[in-house]
Structure formats: structure tokens, C-alpha cells
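The chain below stands alone and is given as C-alpha cells, in the form predicted on its own.
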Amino acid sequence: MIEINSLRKTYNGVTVLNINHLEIKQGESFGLVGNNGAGKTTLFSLLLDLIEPSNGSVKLKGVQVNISEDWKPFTAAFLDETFLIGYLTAEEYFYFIGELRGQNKATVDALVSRYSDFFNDEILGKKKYLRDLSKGNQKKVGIIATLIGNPELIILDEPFANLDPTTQFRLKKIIRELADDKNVTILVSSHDLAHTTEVSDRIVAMHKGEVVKDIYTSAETLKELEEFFAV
């Protein structure tokens, strides 16, 4: 699903992240943790043809993501809330990632249903601005936005920051059932260990721009992981 070749990115003189080659399958949960500065946005942005690599390559199903756009009807992203339109509602907002998407009104509507003990009847219906909304509620539908259409990769930068521990629970539960299907392949980056843990089924750490630990979860990874940053 995702190939990254002498990756580099360099900012007036100092690299900022450094990759030689890193591949993920289609249908991994894919967990990225780092302390700040350890690359993972600018990862993401790379992956997402948001900036341009200084060096290197990523490929998206074969896609050179920053040649062609043909990665895009099947990747979906959530890194911040300036994914979202401020002057939409929610349900505004989700109709129009609906027809960028391919998908009718009655369509999103039932997507979005599912979902209503996540948005914990604070969202829908309440006739509000998505600039309005609290940072936790923006990064609730920013969320659920990236589900619209069935894509075949979805990325969250940081997903439970922001939010209540009863709705962090609801999103791993979100997480891990969308990790059932190996069709989707699904990249997750947190500075929570416990959580990142929780919903991967593996987990590379960065340090410095740099792939310092690639690791398939297991019942000891996240003792693995807090040993390795408590140093």
C-alpha cells in the first residue's frame, strides 16, 4: 500500500526527516509515536503531497504521490482542523466530503448515524459552525469525515488529542473495527503509547526524522516502548 524510498526532507540546511526505505501493507494498523520534532507530520504531509521531499520518494498503491494524483479516491486524512471548513455545519461539511466522494446525501446520512454515541449528541443537529465548535468536537467530525467513500487508507495525525477519555475509548472501538477489514490499511500517529498500542498491529518509533523501531505489537510492546523513551 505504501513504499517510501530515500525519503528526505531538509529545511535551510537541517534534515528534518530521513528515511531510506520503509513499506506498509495494505490492511495494517499502522502506529507512529515520537516526541515533538521526531518527524511524524512531516511524514504524514510527504504522504499527502502537502510538501515536497527534498529527496526520495512515497508511493501510494504505486502512485508517486507528488507525480500524480491518482492516490487520492482512495486515501482519506485527518492531521488538523484546517482540513475542515470553518463555515460549514457539521452536516454541511459531511455532504460536501460526500460528493467529492462520490456519495448521495441518504448514503452519509447513514454513515454518519452510525456514529452518533461518538459525536455525543453535541454535533448534529445543533445548527453550529464548525469554527464554533470546541477543538475536540472539530476533530470528532474531522474523524468521521475520512470514512466517507470506504477508503482504502485513512490517516489521523494525533486522533486522541483533545478529546475525553469516554470518547477515546469510543475511538479506538472505531479503530479497531476498521482495522477488521484488510482491505483498509490505517495510520495513526499519537504521542500515546497505551493508545497507539491498543489500536496497532504494528508500530514504528522516530526519533530525530530518523525509524529508530519497527515492531509488531505484541504483549510487551508497550513496555518495550515506555523503556525506550523513559532513556
Contents of the next structure:
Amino acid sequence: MIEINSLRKTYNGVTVLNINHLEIKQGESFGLVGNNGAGKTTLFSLLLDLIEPSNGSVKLKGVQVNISEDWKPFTAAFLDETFLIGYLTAEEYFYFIGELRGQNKATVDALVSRYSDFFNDEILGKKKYLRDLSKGNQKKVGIIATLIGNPELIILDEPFANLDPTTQFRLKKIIRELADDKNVTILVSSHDLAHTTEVSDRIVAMHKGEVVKDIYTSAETLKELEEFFAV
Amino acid sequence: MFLQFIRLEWKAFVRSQAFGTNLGIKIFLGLVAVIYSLMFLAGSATGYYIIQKELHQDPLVVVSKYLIYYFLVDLVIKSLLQKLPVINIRPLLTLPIKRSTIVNFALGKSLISFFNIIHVFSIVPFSVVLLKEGYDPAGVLLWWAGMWLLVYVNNMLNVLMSDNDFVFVIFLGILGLFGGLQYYSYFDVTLVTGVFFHGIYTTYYLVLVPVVLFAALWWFAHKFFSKKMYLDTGLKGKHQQAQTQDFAWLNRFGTMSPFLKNDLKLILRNKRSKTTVVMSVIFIFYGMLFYTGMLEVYEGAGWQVFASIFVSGGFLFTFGQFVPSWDSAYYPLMMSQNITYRDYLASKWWLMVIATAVSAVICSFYLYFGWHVYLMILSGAVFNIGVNSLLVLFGGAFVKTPIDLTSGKQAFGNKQAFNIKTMLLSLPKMLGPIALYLLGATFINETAGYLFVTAAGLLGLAFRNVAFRAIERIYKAEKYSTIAAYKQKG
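For comparison with the form predicted on its own, produce the structure of the form predicted together with the partner chain.
The complete assembly is shown below, putting the previous chain first.
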């Protein structure tokens, strides 16, 4: 699904990301952990062609992202609030994304209603524009919007941050369900080792722009990761 | 403390991403300012002698008489163009700085605006000439101080009313009302105000009026903004009742319809973009100045072509100028969603085309002034649709200033609803058709002039797809730096 080859990003001579080779298979649930500045968001931005690689390439399903735009139809992402349109209501935002992905209103409504408990009655039908929602509620809208139109690749940056404990549990359940679907590849980054080990089959730890650990989740994974980061 | 603020301001200016373009534009603006200042300077210094020679009246009396219009025009210009000083207030609130200091600094900063300084060049030379001609020095000094304070009074008025985007319409209305009443000699406002302005010179006490006015306005503005300096009042902005709207009638536009719907919501729901609609309506009537023969200077054919471009192109210029900056807040979404650049650009293009066409139809009332006027407007509209729409999109690729859509909601928000930059960038788009028209009109006849302009527009339309591909390439090449520039706010 994702193939990264000798990918490097340099700002003014400082290398912030350097990955020789990384392959993520279709259907994998992939967790990315690391400290601040490890390069998690940089990697995601490179996957989405939001920043220009200094060297190397990213291929999604064989499409090199900085050459062709053909990766867009099967990819959905929520990195931060710049993925939201502040002057729309949540419903309008969902419909907008739906239209871009060729979904009619009824399909969007059906999908969104499945997650009504995730929204906890604070978002739908509230007559509020997204810009007037709290940070946590904005995040919920952004995350659910990535599920519209059956994307094959979903990228979520720090989805657990800013969410209340109940919502974190619900989100873990949602991600687990997606992970069980073998057509969906899901990438999640987090600071929280416990969350990541719970939802991901495979975990990559990054440190200063490099991949330092690449493990398939097992009973010992959390302990192993904790030992690694406890410096 | 003020020194600290000034240092912060300096850093904000130097370190902003748009510094390069900022500086270029600032230099250009500086040049324009110098030219205007020199014109002002020459005008006001020689004005004295011209009035004396031509009218055989006391120049100070004549000037005082018409000062009311000077200040009204100043108010209109200020409310349209003067940006409020932006000082980043939130982070300062919890620091050990008195609220009153913050407010004073922000207000004080507004006083050193170009729009105030420019008056140095009209008031000071005139006062110097007065002194030279043997007017009472104390009186001249007081008159000078009074004028200066009145400039600041205007400044404070503008600051206080800046929350309202349409305030300049009110000032324009007052200006028009006084002008009209005087022109048709119903009521001459200058009879009252002239005595007052001249009185500042003759009596030593009337200067107290501007002093008191200014002090009161400062006090009031200080109180007004101090009260607003809480996160849940002035610094927060109002929450509107949101309504989910559908605009299903736009569905006929196929793949572009989601964008068109979105742009419509963008325009309707954000203050900043709403002003573009107001501006385009104003531009429709802008032609009245030119076609009615109201002002003699505008009767030249060149000016009329100039007007014909503006009349139908108001929306194209005010909105199009900032494509894609309107979407700056969520540009990464647009860049990673299932959207091709082509659809995105095409939807913006259609929006401008529709608006231009609608304006051209509304403009049919200009038929009253003769067929040739409306023909001129139509050829201007064709040129706008064919050429200017593409030029605007092209220029947009390089305008990388993020737009804070919600601004204008806050007392200290970034006000750039309609700024000088927009106008400067529009100039080349006007000069093209004027040149074409003059080419045709001088060498063949007027009709050929219109035909030239129209033909250029049609040619642009014919090559639209080629131009689109080129523009698309530029947008793609600029993509990464645009995303990076939009990331930083303010």
C-alpha cells in the first residue's frame, strides 16, 4: 500500500527525516510513536504531498504522490484543524467531503449516524459552525469525516490528543473495527504508547527522523516500547 | 514597556513569511506616498497664492470654508483603507502589564499611520506660508494644532467604528448629502463650519473644541477597548446561529458544484468576504462618475474604458484577487482531498464569470446614457471574462497572504477587507484594455476600439484551456510554499 524509498527531508541543512525503506501492506494497522520532533507529522505530510521531499519518493499503491494526483481518491487524512472548514456546520462539512468522494447525502447520513454516540450529542444538529466548536469536538468531526467514502488509506495524526477519556475509548473501538477490515490501511500517530499498542498491529518508533524500532504488536510490545522511551 | 511592544511589532514584521513581498510592496507604497506627499506639498504651498490671485479673498478664510469637505473625505478614505494596528493581545493578557498600557499602545500606534502623517504635507506648508505672509503667529500655531487634532479625531472615529464594515457608506452619505445640499443651494454647511475653522485662528479659545473632542474620544476608546479585553467579550467574537444550507440548484455544475456551494457559503458567512459583494455593488455604480459627465476630468475616452472594466469587474477584482487565499485556513484539506487543481480553479473561474455576467446585466441601466456607454461596458465585461479572470487567477498563485476569514469580528482584528494592495495589483488589468481601445480609436474609430477590447476578451476565452493548464502548473509548482505560508497566521 505504502512504499517509501530513501526518503529524506532537510530544512537548511538539518535533516528532520531520513527513512531508507519502509513498506506498509494493505490492511495493516500501523502505529507511529515518537517524541516531539521525531518526524511523525513530517512523515504524514510527506505521505500526503503537503511538503516537498528533499530526496526519495513516497508511493501510495504504486502512485508517486508528488508526481500524480491519483492517490487522492483512495486516501483520507486528518492531521490538524487546517483540515476543517470553519464556516460550515458539521453536517455541511460531511456532505462536502461526501460530494468530493462521490457519496450522496443518504450514504453520508447513514455513515454519520453510525457514529452518533461518538459525537455524544454535542455536534449534530447543534446549529454551530465548526469554528465555534471546542478543540475536542472539532477533532471528532475531522476524524469521522475521514471515514466517508470508504477510503482504503486513512491517516490520523495524534487522534487521541485533546479527547476526553470516554471518547478515547470509543475512538479506540472505531480504529480497531477499521483495522479488522482487511481493505483498510490505517496509520495513527501518538505520544501515548498504550493507546497505540492497543489499536495497531505494527508499531514503528521514530527518533530524530529515523526509524529506530519496527515491531509487530504482541503482549510484550508495550513493555518493550516503554523501556525504549524511558531514558 | 512601550519599548518592549515596539520591539515585538518589529519582530512580527521582520519575521513574517510574507516579509519579502511585504517589503517590496512597502517600498512601492513608500514611493507612491512620496509622490503624493510632494504633490500635497506643492499644492498646499502654492495654493495660498493661487487662491489669493484668482479669488482675491483671504486664503485662510477660503480654506477654512472648505475644510469640512477635506475632513469628510479624509474620514471616508480612512474608513476604507486604513488598517487598524494589530497587536497580538491574547498572550499579553496574563503577563504583568497593565491593560490600560496595552490599550494605550494600540491606540497610540494608530496615530502614526500613513493616513495621518500625509496631512503633515498639507497642513504644515500652508501654515508656514501663513506665517511668512504675516498672519498672527499665535493664531496660526493654534490653527495648525487644531487641524492636527482634527486629523486625530478622524483617526479615533475610524478606530471606534471599525467594528462595522459599512461605516464608510455612512461617511460617504454625509459627504454626498452636504455636497448635494450645497450644490443645489438648499443649505450651505460651510457657512457654519467655515466660521468655526477660521475661528480657531481668530479666537484663541475655539481650539479647545478639537482638544476636548480628541481627549474625549481617546478616553472613550480607551474605556471601550479596555472593557472588551476579555477572552469572552471583545477578543472572542460573536457566535452566530448556524444554519445548514443546501443550495441544491448549484448541482447542475457537476464536479464543480461542491466548490461553488462552498464558495457561496464562504462569501455569505464570513465578514471579510461579504465586503467583496458590497464592493462589487459599489463598483457597478462607480460608472456614474464617468458617464454622467459629472466630473469633467473623467470625460476622456480612456477614463471611460477604465470605468467600464471596473463596473462589471468589481467582484472579479475584489474576490478574485485573493484566490486561493480565501481557502488558506483549510488549504491542506483542499490539497489532500479528492480534488484536482483543474476543478478547483475552474470553479473559482466560473464564480467570477457568473458574477461578471450578472453585473453586466444589472449595468443595463447605463443604456440611459446612450448605446455607446453600454457597448463599452459590455466589451469591458467580455474582456474581464476572457482575460482578467485568467490574470487574476494567475496572480493569485503568488499572493500568499493567509486570510483570516473571521477577522473584522474583533475590535483589534486584522482589518484588510479592502486594502491598498488589492488596488495596486489591479492596475495592470485596467491599462491593457485602455491601451487596446486607444489603439483602435486613434487609428480607426471608436467602434474599432470596442472591437479590439472585445476581441482580446474572446481570444482569452478561446485559449482558456491552454491558459488553465499553464496556471495549473504554476499552482502546482507553488503548492508547497503556499501551504507553508498559509500555516503562519497574521
